[in-house]
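Only one chain comes next, encoded as structure tokens, the form predicted on its own.
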Amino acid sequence: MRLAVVGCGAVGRSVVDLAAEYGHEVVAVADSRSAAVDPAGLDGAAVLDRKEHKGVVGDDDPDDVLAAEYDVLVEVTPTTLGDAEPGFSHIARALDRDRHVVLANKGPVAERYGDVRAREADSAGIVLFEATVGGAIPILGTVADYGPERISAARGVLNGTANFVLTRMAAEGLDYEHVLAEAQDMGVAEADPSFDVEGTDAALKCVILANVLACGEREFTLADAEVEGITQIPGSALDLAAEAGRTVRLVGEATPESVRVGPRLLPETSPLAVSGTRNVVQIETTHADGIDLSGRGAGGPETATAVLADVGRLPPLE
């Protein structure tokens, strides 16, 4: 497949770096200020080297990527809420040209799922978005394999930053502010960690899951989710939980009817009581009971593997 990659953060750079290993060719790459386009195929290493040393990927305009001759648009720009722009417009332009789309950007399928599906229905292109939920963990692929109509719920730990903070608080008896500062120093938490610690990131992933599980019967957005973060959890609460053989994790749950995210008291032996930045999801199925999936829920190469797995699932364009 010929790939056009829009977004050159950690995930976009990893897609460019790994595409050839998966048998695909990158013909266009855009960052926020520039683009590189070559119908014969780009030298990915040269593009990434220029990005690292000059801050741009090429001499072309970012809009040129959307007009390039490609098979799959890989949309990995930062997630935005509300109208989910510019990600949604990127998707629309690709589908209007009957091209496939693969997303790591959560915004369009969390905030405008119905619009995305309507555009897809009028196009020969297909939209896939495994990378939007759980990084390298094949959550949406598993849901698709079993059939969303045969799954009653998906719940789990879907934000590595929040899980790292809670794990460290419990293990070391430290307070939230101390551990958060440590996480920021280590690069586990952003300078502005609110998206993670307030539960928004986990909620967006659960909204996407709920949209898939609802099978078109209803549409969810972030506004439909009940969300509580971890910022108000005192270290003493984790100490008391440990004395009772329990721990606290930020758990999200998606069903065809609802989305909820908040701290939950769990047995220390629970499959959901993963440590550090690890993610885990339990899928409740009609005939196969519960299925546990765990792995790296974030990271450039990890998320890029989910993107490229989706590319591999797409049929050739006619």
The other form holds:
Amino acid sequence: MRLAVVGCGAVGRSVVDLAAEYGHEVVAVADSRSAAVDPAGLDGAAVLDRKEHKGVVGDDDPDDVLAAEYDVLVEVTPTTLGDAEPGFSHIARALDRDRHVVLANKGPVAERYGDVRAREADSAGIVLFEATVGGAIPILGTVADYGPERISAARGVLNGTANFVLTRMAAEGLDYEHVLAEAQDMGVAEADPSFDVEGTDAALKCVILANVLACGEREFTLADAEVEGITQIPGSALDLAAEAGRTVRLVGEATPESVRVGPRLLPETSPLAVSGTRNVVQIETTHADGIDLSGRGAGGPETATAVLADVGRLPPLE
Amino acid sequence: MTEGTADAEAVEADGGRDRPQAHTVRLELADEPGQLLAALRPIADEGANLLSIFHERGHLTPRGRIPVEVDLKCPPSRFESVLDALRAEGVSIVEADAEQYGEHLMVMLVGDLVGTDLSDTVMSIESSPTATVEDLSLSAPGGPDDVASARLRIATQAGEAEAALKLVRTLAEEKQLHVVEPLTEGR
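Could the form predicted together with its partner chain be shown next, to go alongside the form predicted on its own?
The next block holds the full complex; its first chain is the one shown before.
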């Protein structure tokens, strides 16, 4: 497949880096200001080197990337809420040209799922978005394999930063602010951690899951989610939980009818009580009880692994 | 595997949630020979384990029958068939697990627990006819004016756990406390 990669953050760079290994060709790359286009295929290493040392990926106009001759648009720009722009327009343009789209950007499928699906219905292209939920963990692929109509719920830990903070608080008996500062020093938490610790990121992933599970019966956006973060959890709550063999995790739940994210009490031995930045999801099936999947939920190569798995699932274009 | 596999599988397939539990059944028997045996046989036949029998031979109910209290152990899923077998034998069942608390849930409350009168919070939960607070642990390392945490173990009658949780949510909202609810995994 010929890939056009829009967005050159950690995930975009890893896609460019790993595409050849998967047998794909990168014909266009754009970051927010610059672009590199070559119908004969770009030298990924050279593009990444230029990005690292010069801050640009090439001399072309970012608009040229959307007009390039590619098979799959890999949309990995930062997640935006509300109108989910510019991600949504990138997708619309690719679908209008009957091209496939693979997303790591959560915005379009969390905030405008119905619009994305409507555009897809009018196109020969297909939209896949494994990388938007749980990084490298094959959650949406598993849901698609089993059939979303045979899955009653999905629940799990879908934000590594919040899970890291709760795990450290429980293990070290430290308070939230202390552990958060440590996480920021380690690069696990961002300077503004609110997206993670207030539950927004986990909620977006659950909204996407609920949209898939609802099978078109209902559309969810972030506004439909009941969301509570972990900023109010003191160390004393984790101590009391541990005394009773429990722990607290930021758990997201998605069903065809609801989305809920909040700190929850669960047994220390629960498969959902993963440690550190790890993610986990439990898929409740109609005929086979629960399926637990865990792994790395974030990171460049991890998320690119999910992106390239999606690319591999796509049929060739006519 | 040397054990009876049918039971082992039943427990495994249900994630261990259908382990045998103690149940109490109060019966009334006619004051006639053989009645007690007739009442106990179906319990054994249904595979339940008899724990104790309290047979008040000297007492008669106002209807002239003999009250008997039986404690038995069986998986919750089989309890109904034990009761059905008893009824089929013509045994009159007065109460089945009526006073028993069938479910437990653990919740955490976080916030100004002292300032919002924790004992009033507990009493409000206790005022529910179907729930009781079995255990409470409080941790307030920053003193009474700081944020504190409490862990509550609440027992409810079978099927009433969700109602108890709703009550806790309502109380917490009124008092501006945070609730850390238990996660129900599986079904």
